[in-house]
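Only one chain is shown below, in C-alpha cells, and it's the form predicted on its own.
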Amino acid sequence: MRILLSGCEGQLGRALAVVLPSHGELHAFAKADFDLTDEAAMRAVLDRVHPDLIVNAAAYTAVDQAETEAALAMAVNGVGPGVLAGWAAAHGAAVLHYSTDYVFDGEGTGPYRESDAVCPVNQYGASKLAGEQAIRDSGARHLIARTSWLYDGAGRNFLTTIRRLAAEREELRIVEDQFGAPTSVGWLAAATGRILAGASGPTLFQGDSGGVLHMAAAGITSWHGFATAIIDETRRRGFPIKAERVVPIPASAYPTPARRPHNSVFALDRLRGEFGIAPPPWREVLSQVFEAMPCGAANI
C-alpha cells in the first residue's frame, strides 16, 4: 500500500511518520513540497505518487489568529481536504483525515458522540468542519478521525509551554471551567496503526468502518487540572522548576479572539467497541510522555 501522508513537519505528523512505514511504502510531505492552498500543485504529487491512502495531518491550527485570516484557515482545512478526497474518489483510493473537538459549540452537558449536532463558535471550527463535510461530499472511502488537546514532549504545545513558564514564573493563572482529555500525539499515532493493520486496499474505510470516529484518551480534566499534573510530573522528575502556585481562573479572565468549547469531552464508544481499542486514562499517558522526556531536557 502506497501511503502519502501531508503535514510530516507537524507534531501528529512526526509520530505519523514513525507509525505509517509500518503499514505501506511511505511519501511524507511537509508544507513546502505538499501546499494545501495550491490545488495544481497538489494534483502533481498526488498524480506522481499515486497512493492508495492518504494520511492528512496537515492543517492551520493558530484558533485565534483565523479569526483575521478565516480566508487561509478555510482553504487550509476546508478547501484543501476536499481536493484531496476528490482526487481520491477518482483513483479508488481512500483518506485518513484528523478533525477536531472545536466543530461542537462545547454547550453540551454529556461527552460528545460522533453523531452529535456540530455548530462551531470560532472560525477555526468552522473550517475544520467545512473540510469534514468536503471529504464526505467526495464520495471517497474516508475515516474522519476527531481528536482533542494534542500535546507531546517537544515542540510547542500545552505541555512544553507550562513546563517553560513554570522555570520561569512562580504563578501560574489558568482557565479552569473548559474541559477535555489532553491526548498525546504519540497515542493517537500508535492508535492509528492499530486501526491501519485492521483493514487495506479496498476494504479500508469502506462502508461502516470508515466515517467519523473519536478518539482522544479516557477520562476528563481541565486546562488548569492539566497545568497542574505538568507540574507535577516535573518536579517530581527533578527537571528545573519555579511555579509555586497555579491559580485557577475562570475563562473570562482570560479573554482571546476566538471563543473557545466549554465542553470538550468525547464519547469513546465507538473507539472501544468497533476499532477494539481502550483508550487509557489521559493522566497514565502524560507520565509515559515524561518518561520518554531526555533527563534534564528542556525540551521547549
Ligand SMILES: NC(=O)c1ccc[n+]([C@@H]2O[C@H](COP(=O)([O-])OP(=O)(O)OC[C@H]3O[C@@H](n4cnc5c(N)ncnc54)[C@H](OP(=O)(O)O)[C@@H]3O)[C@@H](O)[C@H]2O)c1
Given for the second form:
Amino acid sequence: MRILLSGCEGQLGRALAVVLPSHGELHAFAKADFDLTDEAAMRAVLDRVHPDLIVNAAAYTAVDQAETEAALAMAVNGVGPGVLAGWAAAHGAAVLHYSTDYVFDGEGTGPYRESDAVCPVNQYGASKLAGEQAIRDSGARHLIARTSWLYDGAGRNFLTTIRRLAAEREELRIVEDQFGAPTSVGWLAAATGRILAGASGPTLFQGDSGGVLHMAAAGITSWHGFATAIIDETRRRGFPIKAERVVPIPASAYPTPARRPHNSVFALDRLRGEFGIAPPPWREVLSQVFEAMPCGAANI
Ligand SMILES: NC(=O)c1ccc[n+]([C@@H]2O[C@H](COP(=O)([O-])OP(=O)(O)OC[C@H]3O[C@@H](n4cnc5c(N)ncnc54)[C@H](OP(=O)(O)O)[C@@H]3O)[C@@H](O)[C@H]2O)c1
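Requested next: the structure of the form predicted in complex with this ligand (the form predicted on its own having been shown above).
Below is the entire complex, every chain and molecule, led by the chain shown above.
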C-alpha cells in the first residue's frame, strides 16, 4: 500500500511518520511541498505518488488566530480536505483524516458520541466541521478520527508550555471548568497503526468500517488537573521547578479570542467495540510520555 502523509512536520504528523512505514510505502509531505490551499500543486503530487491511502495530519490549528483568519482556516481545514478526498474518490483511494472535539459546543453533560449533533462555537471548529462534511460528500472511503487535547513530550503544546512556566513562575493560574482527555500523539499514532493493521486494500474504511471515530485517551480531567499532573511528573523526576501553587480559575477569568467548549469528553465505545482498541487512562499515558523524555528535556 502506498501512503501519502500530509502535515508530517506537525506534532501528530511526526508521530505518524514513525508508525506508518510499518503499514506501507510512506511518502511524507510538509506544508512547503503539499500545501492544502494550493489545489493544483496538491493534485500534481497526488497524481505523481498515486497513493492508496491519504493520511491527512495537516491542519490550521491556531484556534484563537482563526477568529481573525477565518478564510485561511476554512481554506486549509474545510476546503483542502475536500480536494484530497475528491482525488481519492476518483482514484479508488481511502482517506484517514483527523478532526476535533471542537465540532461540538460542549454544552452536553455526558461524553459525546460520534452520532451526536455538532455545533462548533468558534471559527476553527467550523472549519474542521466543513472538512468533515467535504470528505463525506466526496464519496471516498474514509475514516474521520476526531481527537482531543493533543500533546507530546517535545515541540509546542500544553505539556511543554506548563513545564516551561513551572520552571519560571511561582504561581500558575489554570482553567478548571473545561473538561477533556489529554491524548498523546504517540498513543494516537500507535492506535492509528492498529486500525490500519486490521484492514487494508479496497476494504479499508469500506461501509461500516469507516465514518467518524472518536479517538482519545480514557478518563476525564480539566486543564487544571492536566497541569497539576504535569507538574507532579516533572517534580517526581527531579526536573527544576519553581511553581508552588497551581490556582484553579474559571474560563471566564482567562478570556481568549475564541470561545472553547466546556465539555470535550468523547464516548469511546466505538473505538473499543468495533476497532478492539482499549484506550489507556490519560494519566498513565502521561507518565509514559515523561518516561520516554531524554534526561536533558528539562530545558524546553
Ligand atoms: N492539537 C490539538 O490539541 C488537537 C486537538 C484535536 C484535534 N486536533 C487535530 O489533529 C490534527 C493534528 O494536529 P496537530 O496538533 O499535529 O497540529 P500541528 O502540530 O499544528 O500540525 C499541523 C501541521 O499542518 C501544517 N499546515 C498548516 N497549514 C497547512 C497548509 N496550508 N497545508 C499543509 N500543511 C499545513 C502545519 O505547518 P506549520 O506549522 O508550518 O503551519 C503543521 O506542520 C489536526 O487535524 C488537528 O485539527 C488537534
